[in-house]
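Presented below, as structure tokens, is a lone chain in the form predicted alone.
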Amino acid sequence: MTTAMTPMQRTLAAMSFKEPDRVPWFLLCTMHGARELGLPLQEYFSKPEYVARGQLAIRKRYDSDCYYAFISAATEAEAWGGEILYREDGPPNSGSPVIRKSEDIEKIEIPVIEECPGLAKTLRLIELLKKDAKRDIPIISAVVSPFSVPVMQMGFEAYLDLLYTQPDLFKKLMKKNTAFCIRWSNALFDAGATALGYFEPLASPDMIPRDLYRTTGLPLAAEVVKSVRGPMAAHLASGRTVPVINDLAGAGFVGIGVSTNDDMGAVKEACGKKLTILGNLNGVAMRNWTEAEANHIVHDLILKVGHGGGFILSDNHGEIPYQVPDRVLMAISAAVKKNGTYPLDG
């Protein structure tokens, strides 16, 4: 019988395409802590200390492998002069674009970190986390690409326009972007994240022609990599990945959050051992599954990708809505320990 090993141990030999004593379990929930303490959403978003109380909360409850030190992405567009709207039964989004005309991009100014609140916050947590989690439990946290954090600066339609008709404007913004992109990386490696997720969604097949995000988003993306003080894996929030995933594993990348619509034996062929595979547990479904559909959906998912290491199981969002209720992650977590300890059946 395998040793049993710490969450850290396990997602490190997993990623390094050994089998583990099990498949590692990403619980990525940035809502359901504000439940564990009895807060409502908006108060517990604002202070760390509720946050970080929260993740240990659900760590202890579902027996994930790693802390979410993930606020919301509206987080960046704040700091660069956004608003946040706030829900009840939601994450927080980004209000009003700040870039309300595409010449606001000569004046606009790149975000100092140590005077943004929200980004502060986030700093806070992982400190504050990385005090229970010392070297035994992954901290991840993430950041918005310099190519998608545009949807929330000005909106989806005027950055394709801006995209497509203003190639001068849209390098400028791309050079600002870029350059906090990596400062905002290197800040949260320096206060204590393992890894963090890249949100790109506009690298998916499903957003853009592939070969215009390989001349556009993908150069920055392997600039990034290069430039940051850890590993990155880039996440395309839902968006299917089979066609990019050679494409994003050339930028640097060790991982990538895949859809549930990928078709995941080709996944795992195109991942081979040059990505590790996170996902792709499809978090609006299961908020109506049953027990016993989510012990078979995690089953078949691991015996398509578990064998060799290189899987970790997870959402395929990035984000598990606030919806889903305990009962169904409990399922999740007895399922993984079912089905997912090695040698895998199958």
The other form holds:
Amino acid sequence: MTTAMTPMQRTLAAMSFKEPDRVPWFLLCTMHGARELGLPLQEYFSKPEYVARGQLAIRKRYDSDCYYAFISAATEAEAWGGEILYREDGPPNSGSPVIRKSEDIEKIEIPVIEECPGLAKTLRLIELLKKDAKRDIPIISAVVSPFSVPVMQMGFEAYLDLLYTQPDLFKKLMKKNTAFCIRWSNALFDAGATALGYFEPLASPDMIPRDLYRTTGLPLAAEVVKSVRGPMAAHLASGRTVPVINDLAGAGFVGIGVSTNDDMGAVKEACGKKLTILGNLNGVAMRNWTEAEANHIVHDLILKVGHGGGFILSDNHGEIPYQVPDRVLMAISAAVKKNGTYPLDG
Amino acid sequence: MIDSAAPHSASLTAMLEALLAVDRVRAGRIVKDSCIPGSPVTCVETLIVPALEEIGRCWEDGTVALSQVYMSGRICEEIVDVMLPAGDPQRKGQPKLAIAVFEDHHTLGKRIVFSVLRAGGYEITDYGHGVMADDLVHMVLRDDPQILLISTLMLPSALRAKEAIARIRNELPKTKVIVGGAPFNFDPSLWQEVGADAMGRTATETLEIVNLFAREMGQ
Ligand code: B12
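Having displayed the form predicted alone, please output the structure of the form predicted in complex with the partner chain.
And the full complex, kicking off with our chain again.
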């Protein structure tokens, strides 16, 4: 290929298992835009206009192939009635669980999207980005899966106790969460999202045994994927993926976010022409990478999984920590251009 | 699932199976049938701890899930609590241990470490979660634990632990600090960066480190 493709063409070609002009790269920064705008994080997150400007500035600086319309996972916890805890040096977190006792599962109501200011902010963010992106730049957003979101709704310990010991109540919660996840995903697509990450760290066999996942979270994933109006990529948020890749492909996902702890040869083989690989740079460790290390790691990764398309370079979690400096992101951006031009051995 | 070549006794293998199946009743029965009444410490050391250690190793190599690590830690903690109630003279009262989730509110890591250390016969003071630097330093100076365990799930919390650890070292240079949690697992040099004495990748590795420090302290 000689002429440069638009980010959308590049991404679509890769996702159709063809080799585009070069490996697409999705820089998934939720916070770095605040630095571009010189704003404290909490203020930055307070207005979709700020976040949209931040996304534009980041894409311009690092030449990423997408916009990332995602504020934080805690936005969903807030929609369910929880609070958000902000901090100035990192992503917001969800506060105390809203489900504290069994009865709360019966009582908790499915959030009405229009009534949740946090959700409305994300929808508005997508609309703002769409004005710039047109059909040329993918807008990526994300939802937390019905099976993983209870960690924020009720706390991890209580959720594992529920999963193992109270199957009926577990099902009730899953029913509500699935209904919300479908509505929320469709609202994001209707606002203009091109594709969604389906954050499902609990699909990872690091977290939940595969056999248990197949009878609990997996059928819900399949139900969400078939009920929404756009493509979804499963993202295990840096949990290892290989043993469940086939299961997730069967659920209808088009891509998968894979871990820095995954064996990438095995990932490529398992994904075949079924799932596009998104990953797998170690965001936590990259803080201290030298330019040479960044180049080496990106090069090595592209050689392992870039051939034949089906690969988008990204971090392994779906969010670059705020402490990762400009220097490292610049080095990654340069490395994908240097090493990711197809044909790879040309 | 479990390396069958490893030299497990029949009851250890059965215990592992029961724990991984999250079968409280079966695990309790195995302990009852295979341990000599009156020597709970031997039972902890030859059956319960080895089972948890094996589960920890399997989590690291990807053959066991965290949910199983958590549930088996809880089951063992309950069993040990019955055999060796808190305050029992046979419990390892020493060294003095304390644990906190520093700055963030993700308690599962701490809970697992807590259960596994208690299942190993230790007593630990729990400083809770969302503990900020000033409060941590205050509690540590008040209690003077010999080993302080710090858990964080968020990278910024892990980085900010550096300052708290430095302040503690300044006042109590003999206190050993062990850190752990996802950021330390993703960046293997982070524990040194924050000035800790050690990190535990898993809860059972933490038990091994605590045992080692306890021996060094002559306990
Ligand atoms: C499941 C998960 C989620 C779930 C649930 C999260 C939760 N617990 O609330 C969801 C999808 C909701 C989620 C969301 C987010 N997540 Co998340 N998530 C994970 C994942 C996959 C597992 C986390 C977990 O709870 N593990 C269970 C605990 C028990 O495991 P652990 O901490 O490793 O503990 C073990 C050992 O480390 C050790 N240990 C633990 N403590 C201690 C202490 C001592 C002293 C010792 C010795 C040992 C020790 O023993 C434990 C058992 O063996 C990790 C990645 C990963 N593979 O680990 C990311 C991860 C924790 N998430 C991360 C982030 C950033 C987030 C978000 C902030 C993203 C966002 N912007 O919205 C949100 C925050 C959510 C919230 N609560 O508000 C980052 C944190 C690091 C960072 N970059 O700052 C991680 C590490 C991903 C990454 N690779 O960057 N996440």
